[in-house]
Structures are given as C-alpha cells and as structure tokens.
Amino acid sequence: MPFQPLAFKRLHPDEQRQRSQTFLEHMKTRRTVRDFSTEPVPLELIANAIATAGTAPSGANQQPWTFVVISNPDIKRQIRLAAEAEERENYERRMSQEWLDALAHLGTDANKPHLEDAPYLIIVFVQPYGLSIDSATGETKHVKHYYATESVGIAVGMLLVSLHQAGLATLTHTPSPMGFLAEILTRPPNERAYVVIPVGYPAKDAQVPVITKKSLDEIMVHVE
C-alpha cells in the first residue's frame, strides 16, 4: 500500500488550550432528548454527520458500519411499534428489579413516542463480516472484520457529537433485541442493528432529568 505524508498543522499551545476548553463547555451542553419536535431538519445536517463518522478509525480501516437514515412516516411507525412491543416484554418480564431500579430516575418507560416525533432516525448497524463475490467461482465469501463492535463504537460517538455540533438533538435507544429493525428495512445478513438515534430539535417543553456527571478527578488516573 503506498504512504504519504501526514497532513498535519501544530497548533500554538494557547490556540489548543482555547480550542479544547470551547469544545469542552459546548460538550457539556449535550442531553439526551426524548421529546423531539416534528420540525423538519436539513438532511444536509444528517449527511454532514454521518459523513465525519466515517472518518472514524476502524479495525485494519474496515470501516464495518452502515448508517440508514429513515424520515418515512410509514417506516418510522414500524420501527416504533416494534420497539415498544419488545420495551413492553422488557419492563413487564425480562428486566430485573435492579435493572428497572437502575433506570428509574430517567423516567423511561416503554413508550417512544420520539420513534416518530423526530424527523429522522439513524439506524446504525455493525457488519461483523463483510461480504464479496470470488471472482473466479462467483461465490459470496465472508470477510472477517476485526474490532468491529470498538469501531462501531467510536464512529457513533463521533456521529453523536457532530450532531450536536450542528446545534441538533438525539438520543441512543437501543431496543433489545433488534432484529426485528434488520427485517424492516431489508438489511443483508452481514448487518447487525446496534443502535437507534432519533436526531431533531427538541420540544419547546422538553424536559431532561437532573443529573450529574463523574468528576474528572473520578475517571482519569495519570500514571507519571
């Protein structure tokens, strides 16, 4: 594989301080939303977010993800009475006590009424093996990815952020189980569902639950 040279501009150490410190604070402004407006979103906005999450780093640049964006209605009500109808099996059966304890004070429950609400949801799926066709024999083979769920991961934290850098909403719903989202929207077999994001402008009466996040001092540790 050919190599070039690193495309790289060293910052003047006040410019890094400035530039980290702002991303910080604008960080920290970020909730998860679960009552969205149905006020129409640039699909630009979305395009432009998926697009820097692919720039995510992936195992040997892979790059095992798939993002489907759905603003049909129709689509949409599918997915949301699915869901609900996995949440409800979930709350009334296969949660535990300490489960349903745990999410207590987040107010969740198994409606989602955001399924439908937002404008757009972003159904993101890991390909935990890729799929090509030998070129001599015209059979499909199977292509092992390597670190596929890690790189999922990091692509959909950058996808997360982007969003909230074009001043958009979102929350991460993950259903459980997920097939059913490979059924409605006609994946190949490669694809596994890993999360859900409604993305849109919160309701003007939206409401978040107060809550704190752990102290720097809670989860970083220095080794000198």
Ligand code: IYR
Contents of the next structure:
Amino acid sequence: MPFQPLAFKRLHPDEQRQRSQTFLEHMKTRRTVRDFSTEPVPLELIANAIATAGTAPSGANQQPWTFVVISNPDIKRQIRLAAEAEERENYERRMSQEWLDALAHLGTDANKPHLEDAPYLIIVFVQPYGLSIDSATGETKHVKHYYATESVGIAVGMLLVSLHQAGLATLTHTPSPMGFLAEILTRPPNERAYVVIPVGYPAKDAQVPVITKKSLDEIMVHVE
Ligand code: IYR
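With the form predicted alone done, generate the form predicted together with 3-iodo-tyrosine in the same format.
Now the complete complex, all chains and molecules, led by this one.
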C-alpha cells in the first residue's frame, strides 16, 4: 500500500480558537425538528452532505454505508404508513412505561407526518458485510466489515453537521423494527436500515421542546 505526505494546514492559534468557538456557537443552534415545511430543497445540498458523510473514518476504511435519498411522494407515503404501523405497536404495546416516561417531554407519538412533509428522506443503511464476486469461482463472497455500526454512527454525525451547516433542519428517526425500509427500497441482503433522516426547512410554526444539554463539566473528564 503506497503512502504519501499528509496535506495538513497548520493554523495560527488565534484562528484555531476563533474557528472552534464560532463552530461551537453554530452547533448549539441545531435542534431536532419534527414539523417540516414542504418547501423544496436543492438536491445539491443533500448530495454535498452525503459526500461529507462519505469522508468519515471507518473500520479498515471499508465505508460500510449506503445513503438512500427519497423525494418520491409515493415511496414517502409507503414509508410513513409502515413506520406509523410499527410505531403504533411501539407506543401502545412494545415500549415499557419507563421508556414512555423518558420520552414524554419530547411530545412524540405514533403519527409521523414529517415522513411525507419533508422534501427529502435520507435512509441510512449499514453494511455489516460486503458482497464480492470471487473471480475464480463466480461465487458471491461475504467480506466482514469491522466496526460497521460505529463507522456509520460517525458518518451520520457528519451528515447532520453538514445539513445544519447548509441551513437545513433534520430529524433522527429510528422506527423500530426497521425491516420494512429494506423491503420497500429493495436493498441488497447485506444492508440493514440504521436511521431515517427527514430533511428540509422547519414549518413556519414549528415548535421544539425546551431542553438543555449537559454542561462541559458533566461530560468532560480531564486526566492530567
Ligand atoms: N421511535 C419512536 C420513539 C422514540 C424513541 C426515542 I429513544 C426518541 O428519542 C424519540 C422517539 C418515535 O420516533 O416516535
């Protein structure tokens, strides 16, 4: 495997501080949105965000992800109906009272109009293994992917940051179980749905719950 010199631009300490502070302030304004406008979004912004996610580090650089972008109204409707059916089971039967209590302050329920309202749904799939054709035998081989779920988690984080940076709103939605997504989208057998991300502009009257994030003191431990 060939190596090459790292292209790395060293920044002035003042610029480092400035950039990191500005970025933090911008990221503090990101909120999960559940009320979407139907206003269209340029596909280029979605494509750039996915390309950004594709720069993520991954186990053995295997890049075990697929991002399916849906704008087709019929497919969005199918996904909404299937997701709502699963979520009704969740809210009415499968989720424990403890889980429902933990969620109550977010005001969520089994109705998912955002799955149709948002101009785009990005369905992220994880590939626990890859498929390759053995050139000698012609047989399909399974190639194990290492740290696939961790890798996709990192890529999704970068996707959300890119979409926020582009002035778009997102929702990280994990209907459970998610098997219906691979079915509706006829994905290959080595892909498992990981998360559904409606993307668009917030509805004019969008409301978000009043929540706080843990302070730095609570989440950072410095071992000197
Ligand atoms: N998937 C369900 C329930 C849900 C679960 C968690 I954990 C949340 O942070 C939010 C919702 C739903 O989407 O309604």
